[in-house]
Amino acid sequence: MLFDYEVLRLIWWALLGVLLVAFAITDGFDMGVAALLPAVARTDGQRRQVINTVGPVWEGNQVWFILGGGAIFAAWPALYAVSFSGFYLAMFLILSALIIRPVAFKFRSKREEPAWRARWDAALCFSGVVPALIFGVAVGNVLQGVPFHFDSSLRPFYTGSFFGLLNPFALLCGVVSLSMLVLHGATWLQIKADGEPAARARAYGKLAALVVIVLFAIGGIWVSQMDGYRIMTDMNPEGPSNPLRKEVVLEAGRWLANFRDYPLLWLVPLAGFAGALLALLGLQTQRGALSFIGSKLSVAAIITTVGAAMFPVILPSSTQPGHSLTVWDSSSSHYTLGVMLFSTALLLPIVLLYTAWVYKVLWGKVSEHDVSKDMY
């Protein structure tokens, strides 16, 4: 092999977040801009005119998702078969609100009645609103420990309920999720959108970027006397992927030791709130592409700080804490991320490229006039 068991093993960490962060970015901007679908188009030809800034690049957007989701099953199969049992309700709801987008899109131009557009404006919106929540629910119960645990065969037993992770401190960090998300669509919909849709979209993005600042920082706060996880076992970066063979303890603001032991790190949330500030001014100044660079910015260095902060814990166990998944112990073989990296490396750069072919494709901006019939 090229690389050795501890490279790969952070190459696959390391593009396991840039696959998030990529969907994030990217289809990130289409469940906001469906969010942002009541408040910013009141009439049907604004709702036309929103659904269009989208509607031709969210299927291509919405391939990070399955790229993560491969990732994960491929590179890191016990995170794989602990989360996606244990958050079954919540991914079904994620998947049911991503399976009424494209029925929507498709549906809602068949029949002209104001009650049958309705009903799937609203199928929409809540298309955008339910992931955008959930993915940061989802994370604010990973920063706090997940109740798993592993028997002696491997086998992963999740100990914990749907209403369970409604707690509050994970419901704050969905808030921070679908205002990041909302944000992204308003910063969007400045640049592909005119007249009062993309000016009620301004007044709603500024004050999704000052709820993103807010409650970035409180959540930071909160994390500070948060209890992290602290792995007391000397790992062995090369060992096998076995998650029983460590000491684990909770030890109150651990959260925050990487960024105490490598300062440079302070730059990552910081980059959080200077990217939502940049949306913020770009949006008064109506200045879309300094918006949405800012929003972008904002997107990628919040997903980044909680990567930030775990390394090298991937999932913790709030009930068994020894039996955390990290980086070192939940991979798959040195074998299999081989031959995915030598994969990844070939194909990967013909998804970039052709993604950025679509969107050259397709710029400039949607209006209401141009707006036809035939489409969404």
Given for the second form:
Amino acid sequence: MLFDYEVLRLIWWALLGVLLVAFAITDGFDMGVAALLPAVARTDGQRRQVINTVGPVWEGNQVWFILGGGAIFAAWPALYAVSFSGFYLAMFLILSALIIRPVAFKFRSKREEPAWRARWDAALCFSGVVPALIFGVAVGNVLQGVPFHFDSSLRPFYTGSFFGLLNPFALLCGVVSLSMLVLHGATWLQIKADGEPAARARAYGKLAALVVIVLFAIGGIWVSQMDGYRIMTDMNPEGPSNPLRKEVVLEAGRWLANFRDYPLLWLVPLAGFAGALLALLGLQTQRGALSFIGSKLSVAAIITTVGAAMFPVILPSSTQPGHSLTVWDSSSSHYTLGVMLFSTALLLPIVLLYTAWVYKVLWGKVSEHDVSKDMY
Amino acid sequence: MIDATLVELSRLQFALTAMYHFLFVPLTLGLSFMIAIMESVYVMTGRTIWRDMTKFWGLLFGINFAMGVATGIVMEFQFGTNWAYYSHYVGDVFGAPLAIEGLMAFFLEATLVGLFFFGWDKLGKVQHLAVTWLVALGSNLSALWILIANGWMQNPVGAVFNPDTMRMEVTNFAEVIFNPVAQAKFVHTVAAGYVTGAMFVLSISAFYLLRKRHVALAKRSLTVAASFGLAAALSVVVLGDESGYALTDNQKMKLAMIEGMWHTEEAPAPFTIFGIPDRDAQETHYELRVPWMMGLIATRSFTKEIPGILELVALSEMHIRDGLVAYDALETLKEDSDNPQAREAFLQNQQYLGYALMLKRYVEDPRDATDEQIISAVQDSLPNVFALFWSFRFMVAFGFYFILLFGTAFYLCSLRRQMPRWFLRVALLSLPLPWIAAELGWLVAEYGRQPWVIEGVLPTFLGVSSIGLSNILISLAGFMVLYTVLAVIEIRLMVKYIRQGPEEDSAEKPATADRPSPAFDNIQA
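Form predicted alone done, so how does the form predicted in complex with its partner chain look?
The next block holds the full complex; its first chain is the one shown before.
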């Protein structure tokens, strides 16, 4: 095998982050645009204009989410099993939104009746707001620890409830996530749309950027005070993936330990603020590229901050801390991680190549009067 | 102990969402290729009617594709939400093909399908044609990878149980990928998809010809459907036979049930065309049999025996007892992972571990099982013979009917005369049949696998997530409502666009006056 088990686990932990970031950056603006749809576009012509700024690309972007699911299944099967069954109803809500979304894009403009179109517009807005909110709520719960444990056969049991997910810190994270994607959708619209929708998107975007900056700061202070999870056992990074063989304790402020040990990591949350500020500046001065790069940076850095704080913990258990999932004891086998890395290295560059080509073909603004044949 | 109601509801939800998703997949598989063929003719001949055909069938393809995407997302996550122990137990093997499917197939079709619809004015002719072919390739590649995953559930090769991690782990990926069951399933399934696509085009073209509308376009479409459909129908039957051949080595039970064959017959075994299998009496009533045929189809030999249901059931009792030795060794290894005797005992019997797990339906610790409980578990290995027997026969009958129908269509097209109206009516009425056949095929393959989720490795009931009943009730009700509403909307849109018919260059419809602006004249139609 080309790489050690330890190295492969590290690479797949990083790739997990890359996939989540790629999903949030690409499909994130689709969700932001969908969430903003009723607010920025008032007439049917404007609605179609806004929808068609993402019309040809949202489908490909959504594959990052599906790939994320597949990659977690393949590389971190325990995480796939525990998180999706534990967050069952939250997951059901996300899936409902993502079932409605493709259909809403495709079917909305297929009938003339205003009532028909208004219903699909509401559905599109729902499909943007709900997942954006729930993803944040999920991350907020992961940071606090999730009530699960295993039996000796590694069957997972989740002992929390759906409403238990909706605690204050998690809701704060949900709002951060929603405003971050709304900001990202607004910067996209500034580049891809013109006229009234673009102007309104700028206003909402600026508001969202301010919310991101304030709430991300509050979240950071909150995390610095809450209980993090500390692994007491000296773990073997090459050991078998069995999450029952360690001791973990709760310790206030533990989520800042990695930042204390490696001060350079502070650059990551700083980039989260810097990105939001750049986006704000770009929206204010009507520089589309600047604001879009800013919102991308902000989204990527905020997600990375969570990963950097928790490493090597992936999913902490609040009821049986020793059963928490970590990088060293919840991955696939050495062989599977190797094969999956090989496949990814082979296929992902090709994906990036034709995705870039598609964006190049579709380059340029979408105006209201362009919206016609062959469009949503 | 695992709640039996939870298991039943989880299975129901999986079956409903998978079979619903599978209403859209076959049409995507077939129609994408037919559209690519039509556009190829346009690019080669430059005749715009072929472009109109591409756009019209492409529009219907798009409506169907959106539903396929929407219902497919659920499938990617449902293993985790509802089958968490399954996901842990086999994720090391089963997750990889799913992830590769995303990388190799979903990205290709989903990224480029946008350009198929939005790229007509932005791309050159050849570029657009390339996009169309790549969309077709992407959807077919996704069938390949999901069937590699499914094939492994039917015939779990290239993996062993690891007592340190309490799960199955891959030992040889090449075996997983080149699993003969997976390969046979792939060709059979995509061929069934091509038949579905061909029937869709054939029936709707027949509808236009009956109404004498869009005749030029309908005639050409019908010709494409007849030739593509004939080739596909022949492959689906021949390659379906190939899939039966693969069964003999690893899914003997399924074969015996499909056959309603209770006892091992002397080789070569006969094929039962008609019969009423009776599970309680353990025999098949009113049998009508063709001598030798089954033996020839299944083993390609005059001398190989095919074991009967009851002989296979008897075998599973032996496996359960061997599995208990493996289970006992595994319990020792949980406490003392280096115990050499336990390792040895486990290695000797690990292939039967799954049979011991069957007892978990009756008793917390399988080692405490009474003889009656073992007999109950043995009986569990015998699923609903009647349903499989008849599902299989209807599916095969449809297969032969498709050959006949497309063969006739092909012959009538070659005469280059007007199609007789009786044939057009038959073609129109046959529209639902490929879907019924495909769902029956799904039933034979997946229901026939029961009581296993992974054949011989993990019983279905054990794979379920430990979630509250209220959760599954909410999601099941939610999916049913959502899917029903979407089905109604989808069918109404399809009907609307089929009635409206294609927009042809030669026969532009006059714009109606009450529309708000020119921008709205051409809502993709």
